[in-house]
Structure formats: C-alpha cells, structure tokens
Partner chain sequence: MMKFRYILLFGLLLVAHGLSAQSPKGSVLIKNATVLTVTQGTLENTDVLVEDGLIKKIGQGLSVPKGVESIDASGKFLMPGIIDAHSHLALDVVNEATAPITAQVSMADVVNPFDVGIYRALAGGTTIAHGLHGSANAIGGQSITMKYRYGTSDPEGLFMKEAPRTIKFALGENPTRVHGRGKNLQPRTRMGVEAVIRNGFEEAIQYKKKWETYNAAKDKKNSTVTPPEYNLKLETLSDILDGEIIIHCHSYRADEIYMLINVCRDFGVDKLVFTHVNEGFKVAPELAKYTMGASVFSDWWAYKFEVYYSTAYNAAILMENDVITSINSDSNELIRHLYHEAAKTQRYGGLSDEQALSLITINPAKQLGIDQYVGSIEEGKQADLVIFDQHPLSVYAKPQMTFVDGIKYFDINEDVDDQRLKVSPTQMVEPVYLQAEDERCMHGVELFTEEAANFTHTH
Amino acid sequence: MIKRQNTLKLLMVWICLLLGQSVYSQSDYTGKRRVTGTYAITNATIITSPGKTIDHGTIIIKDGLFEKIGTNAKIPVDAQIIPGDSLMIYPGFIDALGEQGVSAPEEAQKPEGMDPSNPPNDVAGITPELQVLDYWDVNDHNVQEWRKNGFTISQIAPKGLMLPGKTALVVFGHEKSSNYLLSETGLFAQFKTPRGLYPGTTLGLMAKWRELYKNAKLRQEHGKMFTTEGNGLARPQNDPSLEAFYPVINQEIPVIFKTKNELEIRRALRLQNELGFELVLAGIEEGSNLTDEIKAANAAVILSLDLPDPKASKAALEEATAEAKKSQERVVAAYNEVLMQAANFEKAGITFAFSTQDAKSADFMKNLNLMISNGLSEEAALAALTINAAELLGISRYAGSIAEGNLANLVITTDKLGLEETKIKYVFADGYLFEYEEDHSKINMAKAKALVGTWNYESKTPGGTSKGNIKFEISDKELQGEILVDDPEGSGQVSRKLKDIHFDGKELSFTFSIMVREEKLIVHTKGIVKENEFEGDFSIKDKGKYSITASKVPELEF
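In the form predicted on its own, the structure of this chain alone:
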C-alpha cells in the first residue's frame, strides 16, 4: 500500500506544474515535435565508428550537430534528456544507393513514324541529363520506412532504363527542411533496354554506350576548341544527353553501374577498361568470384541488401528423382553463396557499402543478420552501413561516424546489431528525433514472472519526492498490474489499473490514467529493470517527464 508522506500534495504540485509546462515527452515517429534543438543521450554504449566504443557515455546534440561526446560531457540546461541505459548508439546508417521517395518520370511519347532502329534518346531510355532531385519527395512512405530501419542518408538514383539520369545525396530529416546534401553525385547506368527499339539487347546497349561516350568526348573537345580558337570552326550544337557525360569524362563523378550478377560486372568492367571512367559497381548480388578483377579495376563496390527467397532452397525432395535432387543441391549452393557474399568480399580485403535498391525495408534486419550469421563480421557490417559508405560518397568529413561537429545522425538500438531481438528505439536524422514504439502486444511471460509482487516507488518532481507502490500479478496468462496513487483532486487514494504493459526482460513500460480538473491524463511510465530495481521516468503528453525509481519488496518466507 502507498505510504502517505505528503504524497497527495506533492502529486498535486507535480500535476499542476506539468499542466503549466510545455516540454517534449512522448514518442514521435514523425520528428515534428521538436521543442528544443538540444538533446543529451546519457549513460549509453556509444559505438563512435566500427571498433571504437565508449561505455557509459553521453552525447550532446545541438542544432543538428554533435556538440560533445564522452563520459564527462556537461549537459546543457535546455537539453531534452534521453536515458540511454542499456541502449546501443551507432552512427546513422547510410544507403550507398537507394530510391526511397523517387518517382519515375512520365514515359516519353514515341513520335509518329519513328524508326525503331533510331529512336529519340528519351524514348530509348537515354536521359543522363535528368536530375533525380526533380523526382524526389522526402514525405514518401518509403523514406519513413527506411528511416525507421536506421537509415539517415541515401544516395538516391533516378528510375528508368539504360541511362536514367544523375544521382544525388539526401538526408532523411524534417519534412520542411531542404534535405539536400549534394546533387549530381554520379551518372546512374544499368543493363535495361526498351523492348522493340534500339539498343534493345545487351550487345546493342554496349555499342550505344561506346557511341555516346566517344561522341560526348569529341563534342567536349570541339567546344573547348571553339571557345579558345573560334575562327573557322562551326558552332557546337547543344546536346543535353552528351553534355551530361562531361563530368564523367572529366573524372568529376563516377558512373554508378547497377550490376547484379557476374556477367553484368564483367561487361561494366569491359566498358570501364575501354573508356577509362571512374566506376562504382552497385547492387551486386553475385560477384564474390570476381574480387581479383574488381581489385585490378580499382572499382568501388556496393553490395545489395536484397537476398533471395529461401523457400526454393528448402523444398522437400524425399521422393524426387536423382536429377531433381542434384538440381536442388545447386539451388542450395547458390543460395548459400549469396548469403556468404559479403563475408567473401570482407575476406578478399575489398571494402564495400550496401544498397537498399530492390530490398524490402521489412527484411533489412533479417537480411543483415543472415549475412552476419554466414561469416560477415559485425564490425564489417557496421562499416558498410556507415564509414565505408561515407568514404565512397566523399562525405566522411561530416558523416558516417559519431564525432564532434559531424551531422547528428544516430541509430539507437536495444541491443547490438546481429541479434534477432535487437530493436531500433530512436533515430536521429539531421538532428531531428524520431522515436518508435515497441510492439506492446508482446510480453516475455517467462521473464514477466520476475515482476510479480509489490514494488515501492519514489519519484522526484519539482514539488518534492513522491512515494507509492505498484503491484504486478499474472492472471489468465496475462501480466496485469495496478498502481495506488493519491487522488490529485483530494478524495483520498485511488487505484489505477495499468495498461499497455510491455516487458522484454529488461525494459518495462506501462500507462495509467488520472483525472485532473475534469481532464483525463494518461501517464506513461518507461524504464529499465535490473534484478529487483527499476529506474525510469513518468511522463504526460506535452506536459513533462520526471524520474522514478522502484524496488521490489522481498517476499516473506515462513
């Protein structure tokens, strides 16, 4: 039972104070409720970059940047404090090639009487002059879904066929921010051709590539000569498609070739060898047998996060023919080879980043864990998602690691990467906080038994120290509970039933309601249980947050 130690007055003072304040407190997956630009994440395990860890560290974020990182960081008075006990903090993930929020341009109309062997460039899917930023929307649900997985920056690629346009670098920040980091970061190319039109086939695509590149080179030289000499030279005609190759020819940006398999990798390497451009091999699903060739070409590597469906590799073949069983063995071997691809690149000493193109956001953690369980080290996986991607994109001086002055992009998880039970709780993108609720329908009942009993709590509020108790029991195979509090309106003690109880063995959260001035307020409670001790906070939406500690009362034995 709750002890009455001026609790009624203290709780009244606390609630009245809450009603008079406007302080950030509740979960917010939209990032819109930014009352302060200053945050302090305290007492957390901070992985500043792969292999570098700070235990019990604090991160101060101010105006979108990391201001201070360490074990003795002074917390600013205006900071929103996020207890990081038992949480892991990683640098925000970077997608080296994605298409979140990108829409496809309208399909080009075929002119009347068009010759299929010589279609206009836009009809043939050759539009290198297009800018992906013209087709990007940060409010698209795919941006939200990938941000929920910890991605904070993405190099987005345009949609289309052979040469869809230029890539750009964006941050998944607030919907009203510009969110652009860099434009024209690369020329995106892929082995996709229009049906029934030239180039139509892979060989035709290769020939067209050579033709475009060489014509662009000639046109650029012509333009330079006309500018410097002029007299006696014909004026160069404008050609946006050829001019779009100039940054590639000048080695200012790479060609980002989507090459899913070994055959496409070989073809892209052949074009690079002939023409001499800087090459990024992106979206690789099968390529670990070509590590020597890739090293020799000095090509950058972006592996796909998309993994094949395992169903085919698990087909039941007890009564199948010997030939069918051999075929199945080949399927299983190919499947395992894909799972081990990232590990094989790591063993070969080739640094790589990851691409989300063609991958499902819901499969991200599962696929990452599969790669780790098939030989990829956790450190290499984190490097691919952070510092490797930042270096490949040329932004490592301000992103890809947790360092003072860098962009405040973070992923905060309940446990380390590579574990099935690890969940993402918070994401900071461009200094904005996005908080994600857990699935409250799941309770670890085996571990919930440890909660059963009476817990004496104490809460620190501006009005003083408030004390009371909470009781937990398992009834009808469900964890239930109640809290006894003094009625803020002065009618003695009231029992309030706990709702939305969540307990995963470490984190405990629940809600209960109270009436204040005829207004029903929901009190959210969340914290960490360590053996028979609980430490967390009370909060009321848009009102405030205050600390609470509780100790389990030992059961008497007779």
Given for the second form:
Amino acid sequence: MIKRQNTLKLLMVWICLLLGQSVYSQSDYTGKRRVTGTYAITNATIITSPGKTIDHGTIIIKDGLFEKIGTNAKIPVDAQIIPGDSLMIYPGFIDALGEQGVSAPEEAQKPEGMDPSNPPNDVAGITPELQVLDYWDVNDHNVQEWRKNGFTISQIAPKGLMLPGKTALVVFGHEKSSNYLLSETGLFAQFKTPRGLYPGTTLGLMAKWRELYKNAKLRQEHGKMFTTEGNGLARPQNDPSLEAFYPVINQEIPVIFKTKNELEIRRALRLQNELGFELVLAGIEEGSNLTDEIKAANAAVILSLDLPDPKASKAALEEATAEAKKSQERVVAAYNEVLMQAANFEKAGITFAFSTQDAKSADFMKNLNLMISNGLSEEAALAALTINAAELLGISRYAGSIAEGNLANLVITTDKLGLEETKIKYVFADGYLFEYEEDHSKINMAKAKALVGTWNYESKTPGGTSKGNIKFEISDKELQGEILVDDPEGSGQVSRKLKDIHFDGKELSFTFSIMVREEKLIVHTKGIVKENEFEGDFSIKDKGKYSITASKVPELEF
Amino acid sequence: MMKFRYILLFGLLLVAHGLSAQSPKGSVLIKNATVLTVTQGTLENTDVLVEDGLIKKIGQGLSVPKGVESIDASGKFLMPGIIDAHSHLALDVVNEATAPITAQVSMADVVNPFDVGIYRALAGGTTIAHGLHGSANAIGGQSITMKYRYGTSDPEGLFMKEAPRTIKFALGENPTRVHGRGKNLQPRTRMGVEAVIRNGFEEAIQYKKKWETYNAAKDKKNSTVTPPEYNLKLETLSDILDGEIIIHCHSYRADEIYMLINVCRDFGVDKLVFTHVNEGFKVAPELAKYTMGASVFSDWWAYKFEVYYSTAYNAAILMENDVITSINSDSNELIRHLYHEAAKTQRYGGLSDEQALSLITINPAKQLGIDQYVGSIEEGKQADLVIFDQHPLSVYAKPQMTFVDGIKYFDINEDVDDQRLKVSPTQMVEPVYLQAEDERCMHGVELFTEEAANFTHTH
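Show the other one: the form predicted together with the partner chain, since we just had the form predicted on its own.
Once more the chain from above appears, this time first in line as the rest of the complex follows.
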C-alpha cells in the first residue's frame, strides 16, 4: 500500500515536471528565463530580525516568498542551492526615503506675460498631485548601485521643489516585473523654492503651505456639500493640487517633510502644529537636540545616510595659531556630533529608519560603520534598515524581517554588519537572486592612495628633455589622473586625461592620447613605483620608446 | 466620545504649552548703582531688586533675599535694556521680493536663534529688537519682536509673546526699483506705491465682506452659500484695518510720509510708525498728530537719491515737536552701540540725557506697543537691564553686564571668547566678519535689481 502510494506520487511528480518542461521550454527560446524560482540557502547564520539569530539555518525561497526557515528545512528538488557556510543572512534593507531610478519631470513652461507674484502652481514647484511611479525606472543604475548595498525596498520620492508629488513604495526586483508595492504612500515636501517667483524663499513657502492647506480643506468641504446637497450650490472647480491634499487632511497619508537641520525641523513642526497633519521628518542630518519636540509631535523619524566631509575636522593645524587650534576643536566636536546623531536618537528612545537621499551609494557601508563606531548599536542600525522602516511604512506584515510568508528580500554578507571587511555577496529582492563577486580587476584603493598627488617627470626624447607633471586623485572611488605634456603642435603644454590606469602597488601603467597632425597617438606608459620615485618609459606604436623618471612632490600641509 | 477626546487634547495642549512657553526668568539684586530710570529721573546709589524676571523694588539699602545673587554696581550706571525698533538680525531670510504685497509672510518663520550677532548685540546693551521684513515690497511681511535670550535653540524662545503684531511697509525707491524697474510691474513710481497700498486695503475690505456674508448665511436652513477662497495676504491686510497690527513703514521723503498718513486716515488706520524718516523734520507736526512716531538714523544719508535732503538734527527736531522718536540700527554692527547713536543727538540738537536715552529705550518700546512691559526701570516692569562702567552717553562707556528677564546674558569679565552656539562640521575656519554687513533691508533682491550691485547702501 505504502509502496503504491509512493509510486503514484513519483509518477505524478514526473508528469508534472514533464508538463512544466514542455510548457516553459517551448516558450523560452531566449534562454533568459531563470531555471528556477526556488532557492535554498543552507547552513548560514540567519538574523531573522534584530537580535534574533538562527545558527546553521536554512532558508527556502519559493516564488518570491520565504517558504521555510529553520535548522532542518527540507530542500525541494527544484531548488538552486546556495551554500551559506560562514555567511550571514540579514533581512533585505529598506530605504525609508530614496530616489533611486526617479527622473525629474520636465520643467513646466512659463505662460507668456506671467505675473511672477502669482505663477501657476506647476511653475512654482507645487505639484502635489504628481505620482512618482510615473517617473520611475527599475533599470536605472542607481537602483542597481543601492541593491548592491543590500537595499531591496525603497519609498521613492519625486523630484522637484516645495511640493514635488506623492511618494510610492517599490521593490528592487527583476527588470521585467512591475515592482510596485504601494502608490501614494505620502505627500513629499521640502524647503526648496523657485528663483524669482512666489514663493521664492522660506518666508513665502511657509505662507503658501498654510494657504494651500486651508484652501484644500475648504474645497473638500465644498465638494462634500455639492455631492450630498447639490441643488442650488455652485459647482466646485477642479484643482488637482488642492485635491492632492485630501488624503493628508483625512489622515490617510502623512506629509514626508525633508528636514535636514534643526531649523527646518522646527519649521516643519510649526506647520504641523498649526495644521494638524501626520508628519514624517526625513533626511535628518542634524536633529538629535530635538528629540523631546519630535516625541511631543509624534513625528516619525528618517535619518540621512549622508555624513559630512571629514576634511575640515581632520585638517592639519600643527603650525597654526593657538586660537585657530581652539576653534578647530569645535569643528571636530561638531563633526563627531553628526556621527553620533543616530546613537543619540537611539539613546533618546526614538525609533528611526534611514534615507538614502543625498547619500552616495559608495559610502553606504563606510557611513553605517562610522555610526556604529560612534555609539549606534548594531541592533538599532539593523532595525533602522529593516523592521523600523517596515513599520514606519506600514508593511511589517510582509517585509522587514525573515519570516515564513514574507517577501523574499535578503542580504547575504561575508561577515557581521559593522565590520570594515564585511562584503555583500548576494542580495535577494522580490525572490530574485543578485550575485556580487568581488571585482579583482579593480585597483586596490588602499595601495592607489600612495599615488595621489602631483608627480614631476622628465623624459628624454630625440628632440631634447621634456618636462611636465602627472596628477593622480581618487574621485568617485576611482583612481583618476591627468598628465601635462608639451604640445606637439605648438608652444606650451596641454593636459591629457589618463586612461586604463593599472597599479598593483609596484607596477604602474596607463595610457593617454595626443594629437599630432590630426592623428591620434596613444602613448603607453609603464614602469615601477618605489616610494616617491617612478622609473619607466613612454612608448608609441611604431614610433619608439623614451625613458621617463618622475618623483612625487611632497604634500604641503597647512 | 469625540467631545471627550477634544477636551483631552485641549488639556494636553495646555500642558505642552505650559512646558514650552516658559522662557527662563531670573532674580538678582543690583546694588549702589546710578540708576537711569529714563521715565522717573536718575537715582544715585540705588538698589534694584529683580525677582522672577520682574523689577520688584527700587530703593536704597534693600536686603538680599535668600538665594538671590547680589551685584555691587558702585560707581556704575544701570539703564534699561536698549530696544532697537528696526533690525534684520537673526533672520534667515529678509525679503520675499517676489510680489509688491507679501503681507502673508511672517518673519517669525525664519528666526535663527544661532546667530552669534545676538550675543554681540547683547554685548552692546541691546535686549530687544524688532526683526523686520526688508523694504523690497510696498507691503512686506509681518515682523517679530524678539527678546535676545541668547542660548536657546528654539526660535520661539526669542519671541516676545506680549508684543502686538507688526508689519513692514516700504515707500519710494526700493519697491519701485524692485518691482517697477526690475520686473515692469506696479509700482513703478511713488504714485504706484500709493495705488498698490490703497488697492490692497480695498481688496481686503471686499474679502472680509465675502467671509462675513458666508459666515452669516452658512448655518441658515437651505443655505446655498459655499466657502470663499482663503487668502492669507488679505486676512492680514484686513487685520491691519481692524487695528490689530502696527505698521512700521520704511520712508524717506516728506511727501511720501504725508501720503501714507493720508492713506491710513482714509482707511481709519492709526497704528502707524515711520522708520528711517530722513525728511521727517519737514512734517514733524503731522507725525506728532497722526502717528505712533518716527524711528530714525542718527546721521546716515546720501547713499541714494531720495536720502540727500537729510540732517543729523532730525531726531532732535522731531523730539522737540513731540513726535515719539527712536533711533534704530538697521544694521548688525550699529546694533552693538546704539548708545553712541543716541549720544549724537546731544551734539546735534542738544537733547538732555533723559531725552537722548529715551530714543533707545521707552520710545521704541512705545512704537512696538510694549512700553507697559519694558523700556524703563520701574517697579513691575520686566527686568531687561544693562550695567555700564560710565554714563552710557559718554564715548568711553562700555556695557559690563546685560540682563533679560533678570537673567544675565552678557558679562564682559566672565564670558568666554567663543560664544557661537553652532559650528559647522565642514568649515575649516568660520568666516569672522570684523566689519559686520552694513544693512540687510534689501537683502535677497539682487535678482530683481540690475543696479543693486552698484549700491552698497540701500536702506
């Protein structure tokens, strides 16, 4: 009996597989369709939510959801297996306010003879009716960059001025999926005004806000009267901008106010206090002095992942006056205060999420680590990136933690978050796997730093000795350079950009081009760097080879 | 249920209000000073007792209450905190120069309590300043009267809550340059300025009527009225017509001053102060009869055409003609030595000590509608006080300590050098202006005035 049942089962599975295969294999002539939507990540350390860990656990993902999580989950036959030994698995990160893949709407045309004191709403940057989803593209490189950092869901904000439109919630899934989770999640507002038109400053912005809000209330009231009583009442005029405020007035969605500093936070709180909307304070770079006020206003908090440039706080002042040194101490203190902001919010007992707006994707891990080394607990950092964000966005029922039935969004790392050497190896978003191999072709940045600066060179050519300099800098996480060479077509020198720079700590090579009689010549440079000296040669195909020596100009510190 | 929730909410709001609205108040006994009361003469060797922010007692040989600090001011002079009726200090924005009338905007929205200029003003004995909108528009924004309680990070901590509402008007070259020549809008001439103001008031009357009609009819049975559009600009103008807001009007020429007096008389507005008023001496009797006074510079003129006909005797002439007169700074630098500015009226016009001091104390207080609280040393008034080492009208005088509501905010001997409340984490060395920016009346209007670059003085 038992045996027969098993045989029957097998037969059915076999038939199913056959059927499945015939259906799929015939339609997928491109070969792009993934082999399976089922994954098993085995024997990993799973942090299902901040503070909750499963050791040697297995996660089964099926059709975009977590199917099974545990230490003895059975692996389905069709699963792609990812050995998770020594890896850490975190819930996919959630960006509580971002703009990855969002393009700016076309600039509104100014009507002829427009009165600058009373411009049309769209010209003045007032388009609360606009939906960010109409301007979103999942294939944008910024989506890819942030996904690479572990972000799987983002509340995206529209681009524009004081009232750019409504936010929406998207998942960074497959390029062919729709990837929308929720539209109209909030009304986005910021302290940005047009030039030369009303409202042209924060003064006008605050007044305009009050006026729009009160008129929206009156308009809604009028509309209700018209639909319930109708007869004899003037028909309300359509006004998309005012109508866009209705869900805010009805407390269905919050105002997401971008408030970078204390004074902007105060101003947003002032408006909230007068008008009574639900408030999310977003992109905060400086606000931990206001925790009491924020609590009293019951406002939600989204901190910026951007951190200030440390240059001023790290300036070398050995030879400066005592007064300048003392003044510098305050700059350092101010810088440290910013790094401690997240920790201070945690200490004050305010839960918060993070925003990627204005932050560079390349700095994400570094900035997160800086916050952690300045007092933010690892748990709070993870919570801000996952469960807190999910709760703030009202999606914690299906996102923000690793639980059966939740959306299959994961970050798989080589080590614990907060460690400098930790790398992200895989990201699952919407059940799709994205794999990140370490890029070996890239230059080792730690070593490349030794090159940064100005190098004076000398080259012996048949025409005499030629002199110039080469400048290296690290910009956008890449080693870049420029060379100053004698202009072959006249007097003076020209600056050329370096290409294909390779440096392994010892051997340095790069190319640049020069134009000689409308012919582009590529100069290959290759040599050995020993501390602050370089020896090598220039070579031009079919033209010859000339030796070059260069030495680094000592950096002046002041 | 709903009602209950409202009551609860109201209760909570009251509590919250009580928590946030309390500005710090102090107690102190200042002993043996020469007290320049301004309104009640000079009292030698006199003690002033401050309790909980108010002047409790003025007399000799007062005993120190328990726990109250006592300061020996023997040989020193005590005067009321200096009040500046025209300043743009500690404001993030000065001009919303995009429209000829911007009565809807409020300087209270852009107060910056971190401005170190506040401390510098305190170091010059200034305790109250009237933060005004600039002079780009015929009718500018609503102003904010601030008590310089330096150290708070809350803009509202600087607000003088007792002060009545005020608003900026501007006549003459500035509004006509910005809107007329800059944007080809009305006003292009002085006639245009008058028309803009009159039209504004007329519109406000119609607006108010619309709302009155609606409010009267909306609850009637079978009413078919629908709510009119809300307009914050016209709301504010109609509050001016209702006498709830004091106008402070930027002006220079006698003809335009008299013009606005007539406009206000036509609309029944009597809460009117003129500021700058360089030709005020020509219409002194009219200013005395119809206005709340004139707030002038001691000796600034000739920085543009409309200010050529001026005199350093202006303040003295106005004073002798019974105009409530004050001397203002309109400058982050002048606000640090208004006592020198007041002293100039003794050289030009021979005013008495008391008259000269009233120019920077009780008179600006009257112009701001706060003279029942501040502006002189009297029992019951708020304890805004300055101790000088010499008579404040002496060129050698230096403020020693400055108090607001009985709390010491400046002490020449004890304060540390660096008084900045906020430091940028990304600026290597903060720019320190030895010479503070002269004035900010036309700040933020460069966009509209091609010749703005040629003018450094555009008050």
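Whichever C-alpha set is largest while still superposing within 1.5 Å between the two forms counts as the rigid core. Residue numbers count along the first chain shown, from 1. Everything numeric here is computed off the predicted structure, so don't read it as measured data.
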Legend entry - Large Cα move at Y90 between these two forms, threshold 2 Å, rigid core: no
